[in-house]
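Presented as structure tokens, the chain that follows is alone, the form predicted on its own.
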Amino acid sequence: MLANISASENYDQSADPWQVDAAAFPRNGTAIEKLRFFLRYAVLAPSNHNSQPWAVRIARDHIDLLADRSRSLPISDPFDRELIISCGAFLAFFEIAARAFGCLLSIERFPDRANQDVLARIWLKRYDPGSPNLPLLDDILARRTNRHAFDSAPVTNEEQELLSFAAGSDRARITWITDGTEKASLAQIIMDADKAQFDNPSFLRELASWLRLPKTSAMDGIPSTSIGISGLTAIYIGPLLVRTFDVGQGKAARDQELINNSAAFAIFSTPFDTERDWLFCGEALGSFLLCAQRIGLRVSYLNQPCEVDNTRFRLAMLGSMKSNPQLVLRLGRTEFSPPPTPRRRLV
């Protein structure tokens, strides 16, 4: 059974996917019922353009996580690298939710050599009944990608160590950028990537196709306000504006402001550049994001340098990284809490 957006007799499809009732966990249910429940948390993982490029296949005693290539971004992500990273974050949220309910999982990554779209096969190995770890579950429900400017309070060395430990050095390496000179170099790389992307009409068409107007019923995509298009502009000409006008300079200037108002940057990299590396990187990302939420840090993405060949090469030279950069995150503190982005529902 391949599950995507479909109904379930035990799942109210009209419910807000960001409101998950921990009390509804099927303590006395079967293993597969427990696994299905964790999907409600996993779908809250972040993804490029909020494309949510995952699907699941439910068997008698396990769940398969699949890459949904129909939701790929062929211009900004031609090799599905960020697609698989997003699926890795989904897998991390799934596993962390299971742990919060006392469940130990068995996960086999890339279990089907004949079908590389099957990214992971998940079984319930053991269940230890008890009270759920509500703070851990609350971190999943409260996490947002926060594109607001951050305050000047530094990300301390202790916080950096906590986040790096949460990500796991066996899954991804994190290079921290906090020095003013390195931040200036990173800013230039990001602005050059902005220009390269916004000079590409195909990129603009792809971006516009994922832009969502206010009060839309769509369950995926980028809210127009998140890229600085709001009000009547968003309602009437938002997608047209992105496709046909030079908004690249404005995007670069906005990114420069965000960089100047960010305490630290974390660049995720991997020793190799295979699909397995990308999946591990996504799992590291998921754990990192929930740790950041727990210690009061907010995170957003400036991934465009990883999406342009020239700037990705330059990024690899920053901070003596000497490996394959996969993600660029900015971190800081702010009282601003953005609304949640929409989510498709899995069974």
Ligand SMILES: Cc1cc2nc3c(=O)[nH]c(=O)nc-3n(C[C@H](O)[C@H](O)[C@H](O)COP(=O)(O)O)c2cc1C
Given for the second form:
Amino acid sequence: MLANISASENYDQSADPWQVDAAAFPRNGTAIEKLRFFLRYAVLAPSNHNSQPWAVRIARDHIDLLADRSRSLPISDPFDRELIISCGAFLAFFEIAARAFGCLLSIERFPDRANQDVLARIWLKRYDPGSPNLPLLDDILARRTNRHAFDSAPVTNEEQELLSFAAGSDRARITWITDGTEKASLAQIIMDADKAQFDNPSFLRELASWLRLPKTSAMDGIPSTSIGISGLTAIYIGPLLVRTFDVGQGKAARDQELINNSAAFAIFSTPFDTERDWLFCGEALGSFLLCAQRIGLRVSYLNQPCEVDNTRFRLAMLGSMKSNPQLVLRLGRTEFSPPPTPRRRLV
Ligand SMILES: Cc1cc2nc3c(=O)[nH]c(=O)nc-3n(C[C@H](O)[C@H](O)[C@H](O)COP(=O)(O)O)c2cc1C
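Which structure goes with the form predicted together with this ligand, now that we have seen the form predicted on its own?
Up next: the whole complex, starting with the chain shown before.
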């Protein structure tokens, strides 16, 4: 018999989700108690607009990960592509946390032919007691989307290889963009996508509905401080900015600066464009982000070209990908670390 944990009813709002105490791991607990504990790390995964579009069902001996399509973004993500990618990142964080505690999982993806919302069924296969891998867990707690300008130190070939390896070539292909000419072409594609999106009032309304002002108690969405507007500007201008004004020019100009101030770009692509590809791509993303965190690289997204048909096609041509672009990440180094974004903590 399945106990259904619905997104709205079973989130613990009292504790800070970013304060996870590794010592609380139930070493002597049942398999399901252990699996439940890993959810504390999994919810710290990134998601499009911090929509956290996941839900779980707890059974006697396994956990199901579900897509929560009530948290979809119909304008910028009409096919739930980024929604499933986000759930894939959740799954990667879950698995990496389990590994850090000596747990080997068995995961069946899309186990229920009758219900495509069930993305993965997860069992605990083996537990080897021992000291947890705290650095790995710390990487999960320290990772942030970092939208600051990065310094000019390059992302070395060794770092690129390490990151591509972490992502896993069977899950997603990574195309690196580091040279000036390709960066300029990428910049143009990103700015064209920005323009197309900001010319669309529905896109602006959707974006505005996920923007959160400072001191809000919301457990999801993007805090205005994370996108570089704060204080009075955020309170008075933030919502207007995205609801009323044509900021296509302004946003594109800022994105151009970010492109100039980024050591490297990684474009994730997949051979096909199915939900299975998206889930794997999200898992690749999760592993990639934690590897980047470990080696001191910071990451953010300029994902808009994947969200507009014309620019998605041009992106595929860049770097002769011959596959389907899913994510555009920018990488580099900065001392600045943004505050954590809110999370709904599963209980
Ligand atoms: C599939 C996906 C797409 C995203 N696209 C963008 C994007 O285009 N621009 C951006 O600034 N952030 C993007 N993000 C980052 C989210 O906004 C971020 O993960 C979320 O606000 C939570 O913040 P955190 O990553 O710091 O925990 C994306 C994240 C995911 C998983």
